[in-house]
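Just one chain is shown here, as structure tokens, and it is the form predicted alone.
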Amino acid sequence: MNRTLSFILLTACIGLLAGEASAQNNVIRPKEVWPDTDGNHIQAHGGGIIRIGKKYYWYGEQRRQGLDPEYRYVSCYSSKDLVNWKFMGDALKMKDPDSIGRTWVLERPKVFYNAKTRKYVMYMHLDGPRGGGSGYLYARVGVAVSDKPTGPFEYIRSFRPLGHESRDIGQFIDDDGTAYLIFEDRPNGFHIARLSEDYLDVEKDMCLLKAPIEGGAIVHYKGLYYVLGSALTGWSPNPNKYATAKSLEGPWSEFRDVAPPETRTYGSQSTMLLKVAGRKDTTVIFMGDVWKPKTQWDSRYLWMPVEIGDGRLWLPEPKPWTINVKTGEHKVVGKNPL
């Protein structure tokens, strides 16, 4: 074979290969390592995504090898298809802000955008054994802002909303821009609570669910607000279950099976609703995480469209898929072989 031949046919052949992983790069593959640009895999666990303009702002704990133990991180990635992910870096590195204990924790950060003071606004769910003995005892959200979706952000204060325990949040943004609070109050429900003007408090509970429920996520869809939220079993999962309502406020439906109970919603825990409208089509995403306790850091996510729309929300079995963003159509591609 001579050396012109060699070259042309060795030219296709990175070109094949280039070709494969730019359409493996338009494919979400649910509880797969999800790589972001660099190829590490992401580690925005428990986390929420804002929209910016024509990007996306994905946050959440990170969770990579090698951190220094006297902090906690927020990471920060940033993408303009929900597909591909570039690492933006830790939107926020933290020594213990309250003097809580060792053994503090710093979970579920959502971010907010206050387009009145310009300034993003970070919510956490800070906890550990303050006063001794072990479990969560704190209770608290952290609130931290920054100029810039990237950080750094500086934290401000924690506090118990309306004088209530808070465990796991969730963020909702309705389709006025009224921004909300979810919060688990352990001893009482399930809260939906809106935020100040300046977003730096919780002003109003606008409803108190009396259901266990965690990881708690809302979507407005056609004049029905659903919400969707994990039992409380800690790092197991569960079959999550979602409830309707016509208002924030109530009443709400009965909660029902978002899943097959027995997949335990294939594996995952509710993390957040990401409704993306575009020019033909909605898409509701299902964000979830699937938790590995054990190796954190490998912790996987499942996100997966929804089959939503008139009172009925559905987790279909997780396959590759696809979205266009500009359009909000999206299209599954093959199976899933996990």
Ligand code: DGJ
Given for the second form:
Amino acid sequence: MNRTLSFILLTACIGLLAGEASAQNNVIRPKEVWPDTDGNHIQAHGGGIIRIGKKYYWYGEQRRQGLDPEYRYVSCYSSKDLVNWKFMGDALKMKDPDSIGRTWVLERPKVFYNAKTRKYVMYMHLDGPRGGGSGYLYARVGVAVSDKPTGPFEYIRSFRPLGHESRDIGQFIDDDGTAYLIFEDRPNGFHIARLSEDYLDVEKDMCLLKAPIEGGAIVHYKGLYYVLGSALTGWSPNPNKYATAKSLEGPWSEFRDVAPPETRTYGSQSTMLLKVAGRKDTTVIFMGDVWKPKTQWDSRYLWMPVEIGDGRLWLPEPKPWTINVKTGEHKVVGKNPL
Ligand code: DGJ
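Condition change, the form predicted alone to the form predicted together with this ligand:
Once more the chain from above appears, this time first in line as the rest of the complex follows.
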């Protein structure tokens, strides 16, 4: 190879590597536009995350502009580092499955992987008024199943878990692998319920917290369960609160603020607490939605590592930060202009 050709090839390789490096991002910026690996703002609202091997899958409400109004969509993204997310397509695209009516809603989808049946099982909040208008009267969960994490998920049925009304749902997988659905049952409170062996049903109420809490999330950290949720204020943020217990059955402590109440959880609403246990440390991430009800496609995410331990859970002021999923360590790396 002559010298000029080698020089051109070398320059091209360096250029490619530099391009690759600049496409990779390692900073999570709470409340800012969060581009996926194609440069589009991530659409996974009211979402949940599972880890399969080395990959994380993030499912949520797909709310990009230009969707067919007859359908509701659940998006799926994958990542190895929790920062760079590749859009894997809409894992579920579905028409009104139960003749709820034109304004039916599908919210807060959560996916569980059942290692015994090798099925991915999606729970979703199905709601709407019967016969038009607006309202959340149907109050059910829907279940859909897929052989692959990315779908397509096939809708199976809807039901009221253990006979109760169910609106916001959350997911919790304990350290022993047991899967739980958290659901808000307005007349009564907030349930933490175990799924059946095949995950296709909700089998056992572990406890009913008599508190008006939605956006439910749980983490098991150093022998204590922390449950977190928001008040019932629609799309408007409010001071989210948490309680603790040694067992899911309770007794649970009183609910306490997770952030200075005047910040209204820094304008966000809880959707999940994600535990990243690495070689050196464990980081628990508060995953929240910053809703923009009139421009839902622009709704943002507030992800921030929490201060946790000895019965205290605290969401610090949001700032850009990094995480290393292998070591489990995180680092705040700047000030947040928002
Ligand atoms: C609050 C819930 O947390 C959201 O998921 C959504 O259902 C809004 N209410 C609708 O007002």
